[in-house]
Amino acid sequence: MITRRSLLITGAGGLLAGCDAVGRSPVGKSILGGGEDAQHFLQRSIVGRDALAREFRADQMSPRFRVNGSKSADTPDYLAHAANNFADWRLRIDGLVRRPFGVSLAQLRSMPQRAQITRHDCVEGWSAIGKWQGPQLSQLLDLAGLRPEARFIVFHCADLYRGTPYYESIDLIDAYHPQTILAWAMNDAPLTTGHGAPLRLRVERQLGYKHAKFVMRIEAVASLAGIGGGKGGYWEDSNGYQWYAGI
């Protein structure tokens, strides 16, 4: 049985490849070998990208919630900013944006919140259910007032894999979704470090590594070419990650 979590783990690309109609056919041959259009005509053929994900009652909450990817960011900034509690911290906001702008966790807290409780889904297979609250990206973005160019909001992070610091994009369908949130408290208190303190992104609709932690940055570009190895993240470059992780 072919689900929507198989067929994105494993490529859309490569289903549409096995298909002999599509392969064979002029517009088929442009969505396989295409590149970032590609993958934008693959990821809204494949589910209304509107949906809401669906939320939990507190009683369904999992009671332990494992932590996934790194368990701290190790940076001698890093450890300055938690070990003054991040009251000195400010998420940066620029790019292609008119209106660049830094703001604190204190400012980030004062803002109107979103509260949903969610099931985070992993690619290496398990999932729990968790409450997360913060404001949602949205705001931001239209305190910063995107420039008509901008495609893609990238996330640039404090941890490090292998000396590169983590980074994530998503598109601007997935930015404004209303589940889209910077979350700074998990189940009615403040991040912990392995849960990314001060501030991580959820997006509701799409698998785990997705939800980049430790956030320092959030950058409007046009595309994703010069972003790392140019496949939108740090997994999508160096392990094969699709970019488009929705279930």
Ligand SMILES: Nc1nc2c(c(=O)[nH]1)N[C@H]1C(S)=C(S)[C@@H](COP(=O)(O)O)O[C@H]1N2
Contents of the next structure:
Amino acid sequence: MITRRSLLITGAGGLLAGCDAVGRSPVGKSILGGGEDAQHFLQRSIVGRDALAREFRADQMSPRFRVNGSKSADTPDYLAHAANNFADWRLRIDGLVRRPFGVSLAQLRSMPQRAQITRHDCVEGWSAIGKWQGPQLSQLLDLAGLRPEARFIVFHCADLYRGTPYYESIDLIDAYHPQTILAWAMNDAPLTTGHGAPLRLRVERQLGYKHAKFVMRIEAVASLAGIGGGKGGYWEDSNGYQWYAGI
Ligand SMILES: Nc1nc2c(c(=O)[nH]1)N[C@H]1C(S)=C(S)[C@@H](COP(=O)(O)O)O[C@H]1N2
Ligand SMILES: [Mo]
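Condition change, the form predicted alone to the form predicted together with the ligand:
Next comes the full complex, this chain leading.
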């Protein structure tokens, strides 16, 4: 059986082939501005982007949840904050926002919280069910006030993966999805270093590599062209992974 996930992972050729037909139709033309838009449009036409990811019961949580990708961030700045339990650390929110600001871990913990038990699906073929807690990303974006030109949210991470800064990006549909949270807790405990302390993204309708760990800065941008290699994320730039990794 072809699952939606395998279709979307392996189906780049198929989806893009389908773009021609969409691009020729009047509605397609008005909506499609580039490859990213084409993927948005097609994804939205296949499944509702607002649909919730499945949530699980506590007894369904995986006894072991693998640490994957970077296991830590070893810049002097990150290590100094980690040694101090991130007490002076601030998440920075800037870019195309009216009120750029910094927010402490204590403040993030005192905002309204969302907790969810979800399944993490890594593109490498493993999955694990865990519980994540933190404020919804939408709350922080609303506090900052997105400017009308903002179209993508970029997550700048503390780690270098194989020498290159890890980063990821999502569109505003996923940024405002109710299950998109900035998690500081996993399985009812503060995030461990391996799972991305002090803060990581959970974007539950997408594959694992989109879930940026060690998030230091959130930037609202109009285009992904000026960030990293321009394709919207570490793996997108380095390995041709799809920018929209919907599951
Ligand atoms: N900053 C950063 N975020 C990252 C990665 C990474 O190497 N660095 N790896 C990604 C991948 S491929 C996966 S599957 C998940 C793994 O999260 P986990 O270590 O909590 O299992 O983190 C994602 N986020
Ligand atoms: Mo992954």
